[in-house]
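Here we start with a single chain on its own, the form predicted on its own, put down as structure tokens.
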Amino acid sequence: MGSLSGEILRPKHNLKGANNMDLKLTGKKAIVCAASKGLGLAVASELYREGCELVICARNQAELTHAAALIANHAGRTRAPHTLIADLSSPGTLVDFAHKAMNLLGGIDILVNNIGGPPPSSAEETTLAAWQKGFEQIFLSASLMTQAVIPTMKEQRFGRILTITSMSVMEPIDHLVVSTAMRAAVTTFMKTLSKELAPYGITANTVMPGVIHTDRIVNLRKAKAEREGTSLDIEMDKTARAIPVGRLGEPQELADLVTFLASPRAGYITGANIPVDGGMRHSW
């Protein structure tokens, strides 16, 4: 299936006469968490292409530097976005990172909460340590980052808070109990927050990826193949056939939605929990 880092960024096209929608994102200040690969990289790339000023973070500087170069190339911009090292699973560093990022940008208009999931485990076998780590990695990372940017957004009476969760919030996935429980908690936090912040021109929405072709999905299918004695190819094929559109989603497809929700044009959408799943869910 090839290298994911090179496939998630759609080439820039300049189509003469195209009636493109102006999302009015030029100059908007954005933070995208965990943006060195996967969904975070796709979202950051699209925001940068739309003209945002950007800070991205990850734990590895080499991966961040490479991602920043990809993002600049995707956007056709000579200057790469700002990068900061941050461990989003460490609550003690989150607020410090948020303030450093806002200082680099000179403010904040858009926050995209995004973080990888914890290792697979069943409800019966999950340890106390795993629960605690999952709470810090998923719930605290989103809630503390969000709380850090709210005062600035309220003062300027504009803000967009986007949180990438998972379709497991609506339909739990076997052996992902920590991720499912914590992302459900994040979802209710964001829903509550959306009502509190609406009078200030701030929206808060969550986006639920289904099966999107990222390293995370590949690793989960590898783990399933090992449990069931099959192969990665078999599990990936089974996954694709279970999706009504007949394929895995691409990171760019989720990034397009997040970018719209981050724009001033989406000011009447808040408190929403939006699936990007190719029709895979069984519920409404």
The other form holds:
Amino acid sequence: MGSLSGEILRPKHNLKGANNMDLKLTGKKAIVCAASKGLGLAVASELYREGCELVICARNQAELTHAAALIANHAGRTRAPHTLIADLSSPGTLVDFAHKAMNLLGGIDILVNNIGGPPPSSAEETTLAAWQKGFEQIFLSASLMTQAVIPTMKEQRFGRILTITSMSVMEPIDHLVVSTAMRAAVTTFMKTLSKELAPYGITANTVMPGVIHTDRIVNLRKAKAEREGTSLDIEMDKTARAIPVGRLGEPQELADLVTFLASPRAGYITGANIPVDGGMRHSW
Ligand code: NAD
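Shown: the form predicted on its own; wanted: the form predicted together with nicotinamide-adenine-dinucleotide (NAD):
Every component of the complex follows; first up is the chain already shown.
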């Protein structure tokens, strides 16, 4: 579970035959950032299955090639999506990466901003270096990528910009202050942007995962088990019991929402922050 296997692309419940809504995504050109595993991989897989042309990126070519094969297999398409190596936490290279991706696609309709999360730290003890790194990793990766695709989207009067953030934006998580603070900044950037771009047929939304079963979640629970002298099974079980639906989410369940928001069908939804959390948040 949570590895680069096809397993994480499969919903646990039976959604076969539920694909009757034409999302009108065939031929749409999409970039999905940080898509060699986890949430990015699931989103890329679903967009590809819906007929998008696709560029995926991550830092490791072997993992990207493997992910591209999984995505093609999931979509039942013989040709794999384009892959580009990019370190999204390196702001100086982002505009170049965005232009390379748009050249490969011959344009851009959909941008999905995503990146790995920063390491844990407390609000009191976070260092200047950690704040600066977090700003580049979480805020600049999303804002600079977005700014790079806007001119083309404006010209064609169509675009979908999605950023994967975290439920911590609404309910801060202990010891994840860099992630939480920077994702709040991204959220207000996206909200501001949604108003600027609405007249051009471009939507900008954020999606907030609660606890979705990926490598990151398994690694965080392993670290907690070590700290507290428990086991991974115990920590995963505690996590599931704290969620009203009684289980972690599947990457596919977040991907389904992102895919809908990326489609022409979602043209009246913009400036929204939408949770995918199994009812976990306490606020309304
Ligand atoms: P993951 O660790 O399973 O996957 C992260 C992906 O990002 C991998 O493909 C990795 O190669 C890529 N990546 C990491 N850093 C990169 C960089 N600098 N440049 C390019 N690619 C990079 O994580 P995930 O669970 O899929 O989470 C994705 C994002 O969503 C993370 O920021 C995470 O903090 C956030 N999030 C996830 C959850 C969850 O439940 N899974 C909950 C809240 C927030």
